[in-house]
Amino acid sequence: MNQLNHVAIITDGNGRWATRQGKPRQEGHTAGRENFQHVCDWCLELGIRYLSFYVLSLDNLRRDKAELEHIQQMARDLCTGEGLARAKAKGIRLVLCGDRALQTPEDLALYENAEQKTADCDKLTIMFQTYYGGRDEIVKAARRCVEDGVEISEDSISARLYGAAHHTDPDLIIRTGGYQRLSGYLPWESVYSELYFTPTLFPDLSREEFFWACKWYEGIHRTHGGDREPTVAKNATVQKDAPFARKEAANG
């Protein structure tokens, strides 16, 4: 059985969740933030040590400015006041992974304060990928190799990625919202990640489905390019059918 150590989530579908209910898109992001808190609790319950969270990509910067500001404010809320106090009380370490040069000085100070205040927390480390682009991350790591005068290699690039000091590569990547692509998310780190795609919009992601995705991962025979054997436990397909049928009917 595989040990699930690191889960990464592409939180797609917040805006569509709000639109389908006749609400402004911002309310979808608010609902997503509330479910993020649940995901953190589920990770703690399962003993998962690392959680990567796709907050804002470089491509997202083309969106409406009001929507972007709302997303940024929610990120600030998670790193200050009650959000920061909650993280510390639960043993959650907060880490910013993205282009820090694009953050305003005020926002960067908030993130770095949260990193400092939670540095000793050791139950769950959460990486916020914000102002993040996967290709951009690799390019910057390669440039740092040149600046540091080291040979460009897999090890030297890996050591210079945004989250290199805090986590291993993700074991499982979950994408909500129905699209089956990574959208530039962790291209270097995800080469052997298992991928779980679901039509469920992120605000509707339930404890049942999250736990099922983790259980599904445990049943996969992982070879990392070695001898190939049956890849999924025999009963996994049977377990998978029922929850997916319900979600497809619900999400239309």
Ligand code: IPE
Given for the second form:
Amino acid sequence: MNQLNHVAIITDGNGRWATRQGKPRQEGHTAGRENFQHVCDWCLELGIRYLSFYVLSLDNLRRDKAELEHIQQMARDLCTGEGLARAKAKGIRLVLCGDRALQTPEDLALYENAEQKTADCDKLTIMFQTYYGGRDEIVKAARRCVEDGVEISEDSISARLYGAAHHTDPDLIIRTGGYQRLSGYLPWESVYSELYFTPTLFPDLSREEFFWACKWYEGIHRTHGGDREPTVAKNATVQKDAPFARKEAANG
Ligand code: IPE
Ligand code: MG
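Moving from the form predicted alone, what structure would you give for the form predicted together with the named molecule?
Below is the whole assembly, all chains and molecules, this chain first.
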């Protein structure tokens, strides 16, 4: 059975969740923010040590200003006031991953404050990617190799990624919202990640489905290219057999 140590999540579908209910898209982001708190609790329950959370990509910066503000508020809520107190109480360490130079000085100060205040928390580390671009991360790591005068290699680049001081490669990447792509998320780190795509919109992601995805991961036969065993173990269930997928198909 695979040990699930690091889950990464692309929380897509907030906007559609709101639109389907005739609400403004912003309300979807608010609902997504609430559900993210549940995801943290589920990780703690399962003993997952690292959770990567795709808050805002460099490409998202093209969105409407008011909506962007709402999305960014997710990261601020995690790192201030009640969010920060809750993280500390639960033993959650917060780590900002992304281009710090693009943050406003005010936001950067609050994120760095949260990093400091949670530095000794050791139950779960949340690495939140904001102002994050996957190719940009690799380019920056390569540039740092040059600045540091080290030879460019897989190891030297890996050591200079945003999450390098913590944990880089996710075991499992979950994307909600129905699209089967990574949208620039962790391209270096995801080479051996298992990918779980679900039509469920993020605010509707349930504990049952999250646990199901983690269980699915545990049953997969993972060789990292090292042997010729079948790619799916006998006891693993393939994604299309998931009960929620059948339910979604039945609903059209
Ligand atoms: C994901 O939901 C939120 C982020 C970009 C952080 P969307 O806003 O992309 O929602 P949809 O895909 O339009 O439904
Ligand atoms: Mg989307």
